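Next up: a single chain in structure tokens, the form predicted on its own.
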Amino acid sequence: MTPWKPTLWVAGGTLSLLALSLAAVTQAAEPERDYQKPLPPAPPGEATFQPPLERDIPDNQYGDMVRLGRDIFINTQQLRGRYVFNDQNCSNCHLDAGRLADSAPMWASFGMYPAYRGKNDRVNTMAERIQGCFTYSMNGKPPAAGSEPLVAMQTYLHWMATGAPINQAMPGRGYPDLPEPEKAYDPARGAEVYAQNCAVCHGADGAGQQVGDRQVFPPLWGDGAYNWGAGMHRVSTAAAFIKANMPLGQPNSLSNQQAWDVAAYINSHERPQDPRRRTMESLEATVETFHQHGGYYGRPFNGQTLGDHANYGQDERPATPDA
């Protein structure tokens, strides 16, 4: 029997080092979650898709859900206080409807889903990128899969890619890339160029402006606003908007150092919590997860801490029948 004994030792030890082995294997095969990471960029130059006309939609089932689908994405508001808490429509970041290129057009995104998103770390459907926005943009809740505003945004964005390809990123998806500024981005500046570009729309106090109970323009801070988890809330992306859109009617007016200012100075205001916090142990571990792009989520400011409360901009309002 002594003969055995080291044998079995010897096996012993081998399968204790084979399974240490398989462990490191294991873990070095884990792919490093980086939840910052973009989609890619369009490809230069001028887009020459053109959507289908309104005048086009068919008079069938399939038109009548497009129809609702542009009505939902126009006036996003008619799903307050059921999906939406807060006072933005789609079309305020995809401008004429989701039609205009270089404005996030709806056209140029439909066939790129599904996609992998660094946002969530996993591959999204058409469907969960929409109720991305509703999460985030809307700091709301996304309606369920399957649900009649779902599918007709859906439908209206399968509508807008009639005859666009499929899988090929488009000239105009997006928002065109903007090089970093000369200077660094400075806030302070970003309220001068605020004050002699923007404010005449969305107000001195950043609110934006109704007209009864329509919001024509929408309100870039406070309650009323995108969260700190949407993509707008970055200073590059909420530049390169303002960049290739702003002032409304005059694309491309301003220099790239005053979109990159004004940028600063809007994301540098207080604005609903990031819906991602409520599984962080803390606003550090918030920032350190997903706010590693340059914002100012979690970063002193003006004598505070940007994003350290807990207001989730809940609304209060009863709700709205779906629409």
The other form holds:
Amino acid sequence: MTPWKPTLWVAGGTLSLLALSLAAVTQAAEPERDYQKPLPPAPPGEATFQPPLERDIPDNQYGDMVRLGRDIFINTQQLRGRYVFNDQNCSNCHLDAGRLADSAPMWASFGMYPAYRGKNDRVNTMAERIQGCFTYSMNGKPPAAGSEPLVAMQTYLHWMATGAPINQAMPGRGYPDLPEPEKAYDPARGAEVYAQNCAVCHGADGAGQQVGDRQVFPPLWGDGAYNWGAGMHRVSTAAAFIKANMPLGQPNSLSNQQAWDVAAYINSHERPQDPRRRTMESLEATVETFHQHGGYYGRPFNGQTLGDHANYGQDERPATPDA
Amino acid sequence: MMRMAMRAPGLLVTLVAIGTGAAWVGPAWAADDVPRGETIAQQGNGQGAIACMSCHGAEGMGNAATGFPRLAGLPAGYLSKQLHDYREGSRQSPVMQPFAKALSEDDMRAVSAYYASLEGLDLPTAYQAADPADEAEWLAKRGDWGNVIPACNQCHGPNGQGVGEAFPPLAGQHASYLKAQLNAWRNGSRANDPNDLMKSVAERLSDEQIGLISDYYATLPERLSTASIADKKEGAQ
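Same protein, different form: I have the form predicted on its own, so give me the form predicted together with the partner chain.
Okay, now the whole complex, with that chain kicking things off.
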């Protein structure tokens, strides 16, 4: 949690307004505005870094923590209802348990934090970055810094980055930037790409598939999916992920145009509300502040305005903090 | 979600067959499919398809020695698609193709519904970390990403028990059969999978991996039930 900056709130306000916002702030204790900026592009070149093998995890308490972090990373659903409120696991978007190059691998990430982000004018830690994925990708509540799940996850990342440089970006980080398509991306064309290449696993309704209570293919939209604040809801980010990683087992098989179109198709579907909307007075204000990136949030689509609802998925906190 | 043991063919209506781009809409199941299918399985259809059970076994459990696959409890949509694929030749087998060609649309639907109605596997679904020292288990649960091979269970479900209509179970299938199918994708005699999803995997497997993984899935249900009995004994102490 970051210190509250009274100047932002008092500016132009009356005394009673100040009292009101003070009350709201102490009650909600929301983190500082998180702009969820995309990662900077990775340096060009072939990813050559090899993370250590799991059979070499040491047999001591450090190793136990690494294994716990690995298990949480693959089976994040074990935190369902506490920190996770959708059907996702970390490894859904960071493939091979966070080891795969071009799939935002953890070994390329660890040495890059703390990182300064111009937009919110502060230095962000690794713990905060992980917490960000809990808030948005997992539509959840972030475990506190120092809590066991977060320590386990950080230890797992630390182990995976064994031998990686500190504070030096490596090829293979993030999802490889995808050049803008020739034709403006189009969800209607994307629907065809989806039916032919994706629906067999993710389902025609985007809900994915389960066996028993185990999610095998993750949902891409709807209540079980990443929310309207998640990095993956940006068309550019999803296009980059999809091109390099989907269909499963056939990386880089789609054309750039297909990847953009299908990303637009997926991301023009409803999903849980952006949690930052709780602290904003209107949808328009949320769009204005956080959604200037060519996504579909707050835009009219098929006769409705996307994101114009109070459905926060299974996260049962009140829609507005002072309600 | 349905478990294999309680598959109800009446619910399985559409199967999106991909690759050609055309959606193949599965058959609408009829109420008497299961008994009609049972008759074909036991007596043949009198039109050139002999009794399926003569090879696939009285209970549909197949035959390990001859490599005849188990059909009991497989999803109806998957079975029906395979029969169509044999008929059309995208899946080649000198043994099965003549029978598939001798089956009518109604026959295919009926035998598929019948075999799907037999008891299948109901294996645990909970996450269990893979043992890095066990190469087969690692391939099944974690894959071989250095060679762009996803984990088999990412498509075939927890403990390889199958997912929906398009991804068949591997657990409990005979090792000789599994091995033959992986080789069939490699030599092109089986080319019926949606969008080459399985072919891309089979092509990257080594001969050694094929041997290991076939044995792994063939013996998995037995190993899991031994393990769960051992767990219970331990719990009782």
